[in-house]
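Listed next as structure tokens is one chain, alone, in the form predicted on its own.
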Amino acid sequence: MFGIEFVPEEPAVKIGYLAKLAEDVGFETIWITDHYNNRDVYTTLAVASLLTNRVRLGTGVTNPYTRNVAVTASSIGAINELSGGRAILGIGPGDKATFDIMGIEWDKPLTRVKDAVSAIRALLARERVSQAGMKGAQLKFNPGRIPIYLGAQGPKMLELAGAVADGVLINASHPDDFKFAVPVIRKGAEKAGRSPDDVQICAYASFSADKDRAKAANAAKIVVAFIAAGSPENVLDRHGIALEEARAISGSIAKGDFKSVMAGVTPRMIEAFSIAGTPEDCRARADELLKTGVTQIVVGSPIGPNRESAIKLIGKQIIGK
């Protein structure tokens, strides 16, 4: 199963066009990122819902800090209604650096996410909710059943996903990351008395496909640079990447020296933090991930050197295989 991520850096109608193209070539899920400095995620999902017929439509991912959870429940409920029951709510703890810029305190992320999932589920069931800081909130319409997926990285959030979520979105591209993550998710499910098979596991991967392997790898470099710069030391160690290499890239990013950023990205980093190469290369990596317990490959930025061509190529030579 393949999904695809779109960042709404362009008008919603353009993203809607790309969503329709993705649907036509065989993608099953469209994920739209939620960042305050891009177009609104729910507006974009609304347009995509009107231009598509089959694909599932998800937030990839929102958070409980920038929006009150009652507003989130109302918004995703409206998308579910508009799309004929195709909505998925992806929610996670978000990014502290972004919240710092916005002046929002990033407190108790595990508790905030756990409480948000519980409250949103109750709101979607039209219950009167007095949790997550609310005092009797209730929706006035019936949005229907909406799966909730958690964006998770660390072991505590992964275990929580196994305990409470319908699925988990993990920003990773390498099988070794899932060999670590999948058992933690399964442990969380089992401790909660659930079947681990009830939790869908999505590899939310930096992806770059092109018939030219070098072009595909080069297109992935800037995304890989940011991943490497932001990765904790234990993840870098897992992939044999020196902390000094990642710090050098981080320093170049801070200076705005993107020539040095690109030069600092090594083949090992591209291998660790992306799925990049020819269709055959990408399909081989996807198959490796599926063997670890992954149930959905999400094709994330950059998608390829040319996005539209890459979507068609992925549909024909990767999904179609």
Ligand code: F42
Contents of the next structure:
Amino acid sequence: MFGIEFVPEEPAVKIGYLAKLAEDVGFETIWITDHYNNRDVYTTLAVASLLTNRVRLGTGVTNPYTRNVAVTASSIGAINELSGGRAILGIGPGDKATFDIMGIEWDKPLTRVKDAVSAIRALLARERVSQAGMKGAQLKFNPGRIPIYLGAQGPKMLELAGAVADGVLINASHPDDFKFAVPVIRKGAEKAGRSPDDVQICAYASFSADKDRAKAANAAKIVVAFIAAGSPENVLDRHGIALEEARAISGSIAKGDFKSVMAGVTPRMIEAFSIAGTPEDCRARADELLKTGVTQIVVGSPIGPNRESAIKLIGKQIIGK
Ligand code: F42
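For comparison with the form predicted on its own, would you give the structure of this protein in the form predicted in complex with coenzyme F420?
Expanding to the full complex; the earlier chain stays at the top.
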């Protein structure tokens, strides 16, 4: 099964148009990212809801710091109503760098996400909620059933996802990352007395497809550079990437020297941190991921050197195969 990520860096109507295109070519879920400096995630989901008929639509992912959880329950409930029951709530600890700029303290992210999921589930069930700092909050409308997915990377967050979520969105593209993550999620589910098969596992991957392999790889470079620069040492080790190579890219990003950033991205980094290549290459990688226990491949930025033709190409030659 395939999903696709859109970043609301463009007007909601444009994303809605792309969401419809993605639906028409066979994608099953549309995920919209949430960062305060882009367009609002729920406005974008509302437009995408009205322009599509079948796809599921999710926040990919929101967080409990920039939005009060009662407001989140109300917002995703409204999207569920508008879309005829197609909403999914994706929630994670959020992006520390943007919180620092907003003056928001990132205290106890694991605990915060755990409490948020529990409170949102109760709110969506129309209970009166006195947890996660609330004092008797209750929705005045019936939002319907909404699955909750966690955005997770670290082992404790992955285990929590296994214990409490309907699914997990993992920012990774390589089978080795899932060989690590899937057993942790399954252990979390088993410890909580759930069936591990009840947790959907989504590879939220940097993806770039084109008939020309070199063009596809080149389009992925800038996204891969940021992933390499932000990866912890154990993840770099897992993929045989030297810490100095990744640090050199971070240094070039900090200086705004994008020529050096691009020059610093190695073929091994592209292999580790993206699914990039011809439709056949991408399909082969998708099949490898599905074998590790992944249930959904989320096609993330850049999608391809030319986004619209890449969406059509992926529909025809990757999803359709
Ligand atoms: N972030 C956004 O802000 N917007 C997005 O649109 C977005 C999309 C997205 C999609 C998929 C995905 O996987 C991640 C995405 N993210 C997005 C990033 C996400 O919000 C997180 O930043 C990212 O997933 C990293 O989170 P993590 O799973 O690595 O969790 C962090 C908090 C971590 O350090 N986890 C540790 C772990 O092992 O899992 C545990 C830390 C811990 O235990 N902390 C204790 C606690 O109680 O929280 C406190 C410890 C202490 O000493 O205080």
